[in-house]
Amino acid sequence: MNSSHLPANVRGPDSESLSDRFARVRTRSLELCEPLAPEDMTVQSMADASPTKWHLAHVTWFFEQFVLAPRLPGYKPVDDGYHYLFNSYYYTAGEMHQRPSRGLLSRPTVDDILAYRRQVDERMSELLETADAETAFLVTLGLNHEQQHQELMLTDIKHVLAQNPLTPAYREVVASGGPAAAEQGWHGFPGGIVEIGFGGDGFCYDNETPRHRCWLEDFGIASRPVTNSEFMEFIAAGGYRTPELWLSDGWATVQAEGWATPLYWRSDGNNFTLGGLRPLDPNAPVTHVSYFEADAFARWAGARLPTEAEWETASRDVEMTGNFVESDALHPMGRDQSGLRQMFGDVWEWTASPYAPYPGFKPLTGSLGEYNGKFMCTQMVLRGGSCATPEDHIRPTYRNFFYPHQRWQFSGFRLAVDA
């Protein structure tokens, strides 16, 4: 275990003990669910996501894998089958049903895996009264894990139903149609040796470590994200028919996919959304945009898009506020605010970052080794949260991933130059 990530004490900073949080994260994951039906919760509609059903499977086979299994002796397993059914890609610990085919488990029911919930937070409950460092370390790292398949839950469930040609809404979300969004700025930095990295207390994931310097160049970033609007001048000034603003494999995928538009808008002017189709809002950040479509249009508008340290140096003095999943509104909003804007909450924004280790990186010890450091490769690094995450999930250093064709999260990006 890498001493470095553990918590300080099992109490987090806001006194909130270790046996409050398990049980408030663990029933967030099931308010989440309310909306739905059972036919619901076990539609796979691509093979990027997942079922709802087995997302609540996955993260309670995680705290009877990774803690209780090492942690009480003698400790018999719900199900046996359960372990090669909600594993996920961790190989050491042994075989998996594999990804695309995890909407084809009509069994077990939604029944059973609410009955398996209950049974391991059983045991858990008895195991937290008595939790030394470590294992506190453990939970906590399981609880990040939950909140992150709570955004992927509502990702994945908004990917189903946008297939249903009824176009059902997931439930009533807050109206869209925020304030106008004000003349896009530009806030600039000075160059020079910068330190990015996680460096204090609580809980980081090891992807966020070591603290280490970088140099910059002087930069500018713009004041907010890129809204909708914007994006509809792009498309209207032949943004996906002009090959050149494309890197080759963007292009190919424009070409084999035939993209007009960022996913979920329609050609009568709607947006599907969590609530249904609506309206698309103008001044509301664009979102579900690929990482080819953000550089894409930010050579078409004579920028670029900032590097992961450009991005963590800007946010330094930026409120950690914003529209998370909290808001209820379960969708991006135009905000008119002072300074730099959206930078939390709202869309995950794209950097021109690669994800890949930081100088001296080491990753946890045993099966837990393969949560972060083996995908650092080809993929892309967006930083910041959406209105889908949890407020109390992310940091000014959290490293968010995706390939660069993916578009079913709610990411979206802001612009940077240089100076």
Second form
Protein chains: 4
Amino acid sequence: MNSSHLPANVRGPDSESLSDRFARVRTRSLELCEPLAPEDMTVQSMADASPTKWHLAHVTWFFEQFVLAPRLPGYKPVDDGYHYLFNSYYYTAGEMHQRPSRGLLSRPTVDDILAYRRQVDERMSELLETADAETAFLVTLGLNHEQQHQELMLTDIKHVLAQNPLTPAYREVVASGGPAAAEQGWHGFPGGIVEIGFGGDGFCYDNETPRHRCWLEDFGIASRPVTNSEFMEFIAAGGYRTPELWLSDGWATVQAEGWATPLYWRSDGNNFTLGGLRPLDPNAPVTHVSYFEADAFARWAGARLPTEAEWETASRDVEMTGNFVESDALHPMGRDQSGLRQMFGDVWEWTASPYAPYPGFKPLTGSLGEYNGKFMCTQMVLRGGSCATPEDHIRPTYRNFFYPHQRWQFSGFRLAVDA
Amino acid sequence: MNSSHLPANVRGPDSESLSDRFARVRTRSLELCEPLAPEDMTVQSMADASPTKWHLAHVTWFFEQFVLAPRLPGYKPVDDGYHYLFNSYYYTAGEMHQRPSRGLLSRPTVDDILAYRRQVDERMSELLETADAETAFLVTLGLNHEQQHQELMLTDIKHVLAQNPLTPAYREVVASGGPAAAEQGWHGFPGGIVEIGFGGDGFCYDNETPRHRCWLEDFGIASRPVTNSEFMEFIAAGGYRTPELWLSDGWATVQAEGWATPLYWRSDGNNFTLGGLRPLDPNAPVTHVSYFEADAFARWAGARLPTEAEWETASRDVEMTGNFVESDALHPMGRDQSGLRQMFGDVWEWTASPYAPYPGFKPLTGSLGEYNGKFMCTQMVLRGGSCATPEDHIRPTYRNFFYPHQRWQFSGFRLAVDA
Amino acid sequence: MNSSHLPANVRGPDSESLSDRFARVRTRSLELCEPLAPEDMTVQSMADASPTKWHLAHVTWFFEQFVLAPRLPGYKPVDDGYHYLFNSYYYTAGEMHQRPSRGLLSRPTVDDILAYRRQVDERMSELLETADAETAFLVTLGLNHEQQHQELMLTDIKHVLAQNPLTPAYREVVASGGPAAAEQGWHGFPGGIVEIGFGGDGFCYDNETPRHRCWLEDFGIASRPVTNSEFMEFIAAGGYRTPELWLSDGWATVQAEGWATPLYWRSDGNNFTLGGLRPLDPNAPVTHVSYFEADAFARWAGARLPTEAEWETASRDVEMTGNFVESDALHPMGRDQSGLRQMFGDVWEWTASPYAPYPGFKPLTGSLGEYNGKFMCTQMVLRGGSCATPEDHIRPTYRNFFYPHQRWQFSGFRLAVDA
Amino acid sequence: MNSSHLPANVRGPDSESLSDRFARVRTRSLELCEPLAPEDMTVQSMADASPTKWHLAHVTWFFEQFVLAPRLPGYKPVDDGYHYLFNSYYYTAGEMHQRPSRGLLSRPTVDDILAYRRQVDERMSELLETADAETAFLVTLGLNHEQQHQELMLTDIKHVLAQNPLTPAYREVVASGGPAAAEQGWHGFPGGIVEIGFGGDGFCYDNETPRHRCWLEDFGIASRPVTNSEFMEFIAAGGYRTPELWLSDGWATVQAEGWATPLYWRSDGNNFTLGGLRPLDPNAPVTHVSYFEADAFARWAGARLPTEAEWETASRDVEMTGNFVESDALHPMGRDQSGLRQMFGDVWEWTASPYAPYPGFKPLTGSLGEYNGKFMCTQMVLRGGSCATPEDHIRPTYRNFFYPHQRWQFSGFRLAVDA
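Could the form predicted together with another copy of the chain be shown next, to go alongside the form predicted alone?
The next block holds the full complex; its first chain is the one shown before.
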């Protein structure tokens, strides 16, 4: 345990106890499954995604493995076979079932997994009554982990349903057509030495540390993310057919995959959403674009993407509210508002920064050190959370990361310029 | 409609009416699903196999497409989207969902498909009351088709469950350890002009016609299929490591797939069966071997596989009884019996014959001509049915066919020799 | 050595001595390389094909391995490393370099390989002076083997040159535009018991034996192969877009490969030939078609392909002359001639027969048993030789074989019908 | 033309004229081919590498396309077909032959390409007599480009020869066993604002600009690269079998490729070098390691790789001499020397820095902007040149870049630590 990451305050909403938070977050996972049939929860639509029931079991295993087993003397796992099935990528914790084969597992069934959750929750409630600081940290980590998987449950099931010619909706969703997006403006920031990374109280992931200095030149950042109507201009201008706008790997991907629009756009002007097929909202932030597409758009627009240091610096005085999963829209929306806005919620924003360790970065010790650090290569940082992110899960220093070709997350972007 | 295939008698067990047979066969499909959860019925474990619920829906679509639509004026499909999803390979009937993607379809759910079956069954019962001969043929074809899929439901779910590290059983099965297998003897047959192919009353597939002459040299055929204990000798003798025993494509497959035993054998002496992990029964016919393995064993044994003409000729006086699906063993068994035996049931027997059209073969007209004829290339003929075949589905002239590398069916073999 | 295959007469043209034949065939291989640069002789354009220099070395290794080593006591190979590199698929002779990697071998150079040939030829000439019958058989086998590779050298280099956007010609070739093709007629043959397979004096491959009886129904066979102009009608009629004309595997290949014409046809009406780009000759037999295309054409035409027994029976009274490699056209040509014609030369003719062992077939003993027998699965038989076949290499009983999707050989077809 | 990159001084060695430099560099490419046969120069051993003759032609096309065509009015290309064949990746200059298919081109032959070079050199010599500053820049860029390809010619042909079971040497090379490597020490550098990037006279690539500030924390850097003997300790300690030492993508690569040593190491203690098989020199810097291996070693050693800013800062006072291609060793060597050493030559050193644009980076305008900028994603920066780099080609600010899994370059690494 690397105690430097032990937070002074690991609670969520003010005055919520750890037990309450545990109950709230765990229940939330089940609520997300309410619209789903067992069949939905079983399918794996691609190697990058996991079946819903696998998510439900994996986050539960996480508590067994990293909280119950080390903290409850003599703890016996609920099922000896689950460790192999539900370990995701913690090699130091043992062997695991291969990720692309998660959809081959018809058993344990959803009912089996719900029973598994109940059994683990019971043991956890014993533990939570007398949790010390380190236990509190581990539980908090486990709950943040579960919240990450809640977002993946939504993006993964969206991908499953989108493969189906019947285009079934995840559930009824309130019309996502929000107000018109305000004009894009620019907000300038002076360069100099800035500090970024987590330095406060409360919980953070190890990859947000240490808080450190870096040098920035003067820069400007767009007041809001790029919208669907703006992205349609890029398409109309031949963006997807113009190799000089693209990174070399991006162009290769466009050719290999036959990309001509963001993911989930249909040629009839509709768009597959968690609410089923819906007309594309021109005012909403464009989403389900890869880093390659964000970068190509920026080049076409004579701009660039912000670095994560620029993004974090710009976010300092922005209120951390927005269209999170609690709004129940489950899709990005336009917003008619002035000032620097929508930095939180709606869409994860691709930055120009490769996901790399901060100077002096030390991963958590033990298996939990595998959580973030080993992915610090060939992925890009995204910031700000999305319409599928729990509101109390995000921070200005939060570093999300995906490969530059991936686009099944609610990923969008905003522009930046040199001053 | 190619009326030459209209059978005089399309009934199953004596005096069973077509309606009764329809009800019996359709019900049987549902009975086979009783041990399964919706999750089991959704998974596709490889491109060659299909999810259980897809089978249930496809055989139902078959009645809609080939019986109800052409026979009931103004018939409206139960769901307009199902034609695309549940057409398997009938290009003349329209476009279809790609086979390897059947496991991506979480919807329609199992419940939806059961409702679909009920609706189709209702319309079918109307039709069956007044069925003319051509309708009776089509219904009989549809029921035989459903029986074929019943066998595939068993072999496909076996493959799904076998991928699972938890090795779940399909259901409790009576111990398959049968009596010791009698010694293998040889039965000689004189050569000359023989006739093979279907020439009787009752139903047959188009690929069994026309009955025709062919020339055979004298031959001998083994009294029973090769057993597990005999196949273990082949393994012990280095059979899987000796390239000169194998066809060239067979050896390439052994190398590429790392084959060292039949499918479902474990290194601990157990064997994955529909009843879960079970000790390998040395007396039972070896099963889940590919044509390549059957051929290599035969070469090692100084013998060969029989041609389908030899097999059919040898089967003339053999009673068509045996270990079919109705025995509920769901696995091949040894049998201590004299004479030429086990030609029917237990295991499909690979023959040396490529699956090719009989001289003068004419496929059924229309879409149903796609049922068999278009597969007459690069596959091998198997004969005799297996422990997963319905008893009233098999005939001495029945030609089953699979690619020489495939082994997830209950496929075994018996030896033959030149006289 | 399986002495039943020892021929009474292993010579080529009358009264040619074995030494003369050896010199003639070996020299011919070098003559075929005259138009080629070392660079041409190094490239492997696909896994099915081999570099020219590999062919030159492999056929030489064949003499070292199967003649010199067993017949010359104490024989030392020219280079110890060559056995591994130039063994093609004789597992009983030892390990080998993987076929798809032959194009990675820049060494030995062409000059090295020519030196290798000279050294082997010198030792062979010693041996030929005192060859006994068994040696004579082995040498004859080696020369037939080299002639097969001479044909492959032409078809493989054609494939190499066809990949090149510069479309270089192999060499100047006399215009292949032959006379108009005569109308296609039909020649009827009565059914009954026929004998096929090699039963005469002289050399044959083991796969042509034993001569044996089979039963044929009455049949008709086309007087000549299908021509380019006839195949263009099939294309114009949408043949490549009509799934019901195709075998299931054929249609999958058409889709996967995007086939819309035979190999080497260009959209501008030209055709890549060994003489470079040339206008397509409507009168010439269609060539570079797969079995799948031949079969689909036949179905479209309301006919079928002949079986090999039918083809061999029909060829009985046909003179074994035609457009072979000696004519130097290096492309099939039309012929204005009456009667049953062009059965030999021009194009290898796909038959409806899967390549399978004849009843009672015994491969040669030892490594040479790997020559033919182990390929008797999932390939189809072709008959008659082509414009790239040496004239003294072909026989009416000669069985060539390729996979049904392959089309880089000079493969065409003629139609047949049930009587 | 982005004139900000026009150098004041584009010459190589003092007082060498541009014409002389052109002649010297162009001749050098031919000298590198002297040990090679046309067969060697034709083979492409993997998609990442190119045939020698393709390199010779491509660098010549570069002068045609970017110097002769825009600068000589009415210039006619030597061969109209070469533009398509020898354009590498300049989409704005037109369509191109696919990279993985370069080895399929037997024509133009080596002789054809040598003639092509002579013709272009003649036209270039006309132009060089009256070159203005912009022409001088373009020619200098073309010569640096050719020098980069000279290094690739060596690493690519090494890969070709290494595929060959005969293990042919590129040429006789002086024994690479150098003196023992001195002990590794550490050199500390204080943090603060530093400037990196090219800011001087003379030529540089656009990716080295602009010179800019960045913030560094205190750091230490190793006095020399990691040696073979040190890397052998990592292997002996189970480095390749310990997943927690590896980045996630690195471990996946180790598993998929079966890596257990650096590239070209043999299990018998030998090492494939341009001089053929040679005993592994324990004192030489380890080479042919991927970023993944460098990173895993560093983690195992309790250190890390330096960032490129750290590396460049540390290199400030290091003399730019070392084991370059001119030493003719063609392999890294140990050096018994004190101080911070071997930063230039021997091996390209992987840094911890993803290859990304410097703040304010502007690519060259026009097609030449595709030279570097579009690769700024998912690759890692290497610094310092290697034993295959021309001495006058390297600079302290030079940024080389490869994907983290690639290891066919002479790539090694040195360690760094936080202060």
